[in-house]
Amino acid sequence: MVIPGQTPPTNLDEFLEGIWKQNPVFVMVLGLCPALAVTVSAVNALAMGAATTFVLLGSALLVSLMRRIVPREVRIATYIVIIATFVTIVDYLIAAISLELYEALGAFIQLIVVNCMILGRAEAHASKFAPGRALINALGMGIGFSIGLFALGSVREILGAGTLFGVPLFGPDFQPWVVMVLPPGGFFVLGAWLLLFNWWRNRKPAPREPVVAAGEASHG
């Protein structure tokens, strides 16, 4: 939304909003159900991120195109039907590409329908802006969500299995942290990432001392 008197956001601002300023996982803390459940490996994390991004892009495009013809009274129901359509598409695609991956993600693919992030983007952004701007914003949100899932999944796989994308990183003497592949491990890693991310966003540079000229110092 553009506030009167302020410069409208550029396409780059729209894109970066979901990656940094409003990251779904680390700032808005949305979509935590898949973020904690499927991120036991980097592959699962990226697959869920890609599936969510696909649904975000498809629903944002359709909602934006239909924003002038959908009555306000049925807008939420319409958005849910649109989102469910793209979730069904991605569900069949993943099943066709890899049954192993499909079984690993389980019911969390279907649960994309009730992801607050996707419905929130449809209501707060796509329904108010043209398709181009809606797609750019949705792409940024999808990439930001994927980054969040990958940050969780990579750490949990490295510590919980000693691998990354299935490639061993340590020697045979490495003892996996079993807790990392269990639900408590997801909470531990999420808490650590939230702490780091918020510290980075809120850190302030140290104040610079004013430079005093030699002549002024002598007069003082």
Partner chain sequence: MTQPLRLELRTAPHVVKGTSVERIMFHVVLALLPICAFAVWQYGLSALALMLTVVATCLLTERLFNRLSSTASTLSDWSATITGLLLALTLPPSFPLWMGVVAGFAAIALGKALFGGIGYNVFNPALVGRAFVQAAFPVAITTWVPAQFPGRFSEFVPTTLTAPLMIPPDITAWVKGHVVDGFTGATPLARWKFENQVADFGDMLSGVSAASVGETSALLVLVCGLYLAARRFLDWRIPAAILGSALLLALLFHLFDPTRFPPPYFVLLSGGLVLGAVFMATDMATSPVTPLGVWIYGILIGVTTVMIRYFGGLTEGIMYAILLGNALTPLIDQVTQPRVFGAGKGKKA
Second form
Amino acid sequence: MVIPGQTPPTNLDEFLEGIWKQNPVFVMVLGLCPALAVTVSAVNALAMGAATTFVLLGSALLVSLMRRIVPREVRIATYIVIIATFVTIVDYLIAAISLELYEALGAFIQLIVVNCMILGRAEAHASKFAPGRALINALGMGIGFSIGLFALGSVREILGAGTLFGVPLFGPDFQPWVVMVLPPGGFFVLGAWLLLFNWWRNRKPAPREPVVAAGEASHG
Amino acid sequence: MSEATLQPVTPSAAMIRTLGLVATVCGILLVLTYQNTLEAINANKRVALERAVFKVIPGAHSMKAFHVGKAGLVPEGGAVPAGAVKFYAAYDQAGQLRGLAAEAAAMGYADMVRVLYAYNPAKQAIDGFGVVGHRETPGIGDKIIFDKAFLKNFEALDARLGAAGDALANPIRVVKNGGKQNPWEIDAISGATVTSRAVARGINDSAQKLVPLLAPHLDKLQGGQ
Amino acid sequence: MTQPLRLELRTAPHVVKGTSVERIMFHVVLALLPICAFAVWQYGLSALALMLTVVATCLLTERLFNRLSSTASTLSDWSATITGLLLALTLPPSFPLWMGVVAGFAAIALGKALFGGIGYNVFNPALVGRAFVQAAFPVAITTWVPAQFPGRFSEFVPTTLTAPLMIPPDITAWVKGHVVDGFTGATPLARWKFENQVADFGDMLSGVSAASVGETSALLVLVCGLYLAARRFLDWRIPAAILGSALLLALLFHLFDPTRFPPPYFVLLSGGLVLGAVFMATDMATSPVTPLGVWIYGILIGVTTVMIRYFGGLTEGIMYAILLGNALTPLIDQVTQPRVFGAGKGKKA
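Given the form predicted alone, corresponding form predicted in complex with its partner chain:
Then the entire complex follows, led off by the chain already shown.
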């Protein structure tokens, strides 16, 4: 990421990277499985964002601490063990906090483990930098991911149920757009957001930096 | 010098050591979390189950889970006999039996529809109904949760034991909206026939097994023990 | 550049004929007009308002995307008009107008403009719009009113004028007040599926049973289709393959178990099979071009429709069958490419 001869990014750059320039949902288009599956309401979206952020932070810290002692050959195995640990922890925590939320998010909490954004962060960032920077970057990514999920979740909740955070917006006679809480609705809304984002980015004078940094894990 | 030549690029020992260290650290983290959340999770599950059971059996104050099989009645926690059916007995504040509840499930339009129904041994009827989990189409299938006319089916749904004692006298079945003539029939929701049918099939399958098994043991459940 | 770029893909031999997209499309509109007129006679003001709303939405959406992509207006090629008319014909007559606007927008925006406009769309735009509102408003799209109800030329069905974004009112009571003998609020297909009753042959032929705006009279749709086929504006093999395969399969099922499966004429006359086969499956951009491919495509749609109707959760299957056929069209075209004359069998060079 850091090219010799350039000024190294400041902490603020590091933090903002995930929120804007490399937003996991809108720019890198990573972690689509939870982004499409659980964003039927704003609360679910934020909960999934928070759970993912927790896993990102925990794995970034541990990967970064161990970066000097992990041999190259077994690094992926190590990252996966670490990520799986934090996913299991967050799974227990959510079940302890609210069973209702746990059932709403369903299998997708466990599936955070296959969210390639997290492995991508461990491989591309946390394994190369000190814990402080790795945490800042992970927090930015986590918040960026949460913003992406919230953007999807809020639109789907407003159209699909006529509410936002459970508060009715249009009165009792609102006709819900059922398709929005079904899987196709997730694709429609994501497509619309991507359209908006690309249109917005393209109308600015020619961007110079490549959009997706090399070394990111591909979506899986 | 000897150390440098002995070590290959990445010695296996280093890999094993690292993986071992990672596994240990992660293991400790997991055990700590598990220990600290176990109580809260179990409490949550108990509360959720109680809330569901108390909803279908109004006036209930406490509950116990049992398995009933051919061999007899076993409280939850004991060895479960083969072919046993699980149910919950709910008691009021005085310790009197208020009713029994059991889970039922059948394939609906999109996925399994899981419901909880209350069986009243005195009336020999099903007199309570709640949905535990479903993935039916919002706006159509999910009417089974709140449609008043549909819920009325479960105020006194006949579940009498047949003369032979091994099945219900009349199988619980769904009829088309507005066609209910007998107390063991369920009036389907217009437009949500598939989901209504799933509810009826699930309850019928469950009650056909539970009620005959339960009949010889009803007196043992009275009075909370 | 006033003329839009025209690219037609045809297998050899290439013969120049004096047809153009506009001319074909215009004749399709002409052929649709009798069906629309019959629908207005059946359902009155509500059907008329729905058709006008949907067509206007389609035209406006088309214009909007012309603007956004800075291309010349494509309104004059009639294709958006056809999309709007076909879409309206597949909706129930009681469909609220604001939902018609959603359907029209989804048809042109999702079904056509995002793929690059006319000729580039993978799916039939009208069916994309229909599928979208089917998934979005499952209750409204299965609410039916009786055909030829009294007072249809002087009043709207109460649901038609539902305020935007709001739930349409319950019209059960209204329908009871306008009842035409024995109307149960279900289409013949739904009555067969859930109550095992086969509707009367004469009723279905003349189109007095509950149905979508343009689905009531299969006979009229067939006549209009014959006109287009006779003028060579549509490939007669597609409807022939769809209807033929559906009839044959229905006959086999009926012979196998006459108590469970309805007689073949029921399959032909109920629902939107004929409308879909004649006007939607034949969309040139979304159907195969090779002669063998056309037959495969048609049979696939016919068989899928019957299978969905008999064994699926839905009562009607033609919409998803055609969309599936659309999706497979590139593949069908590829595997049925005729061999180049003179080239050897087997592996390509």
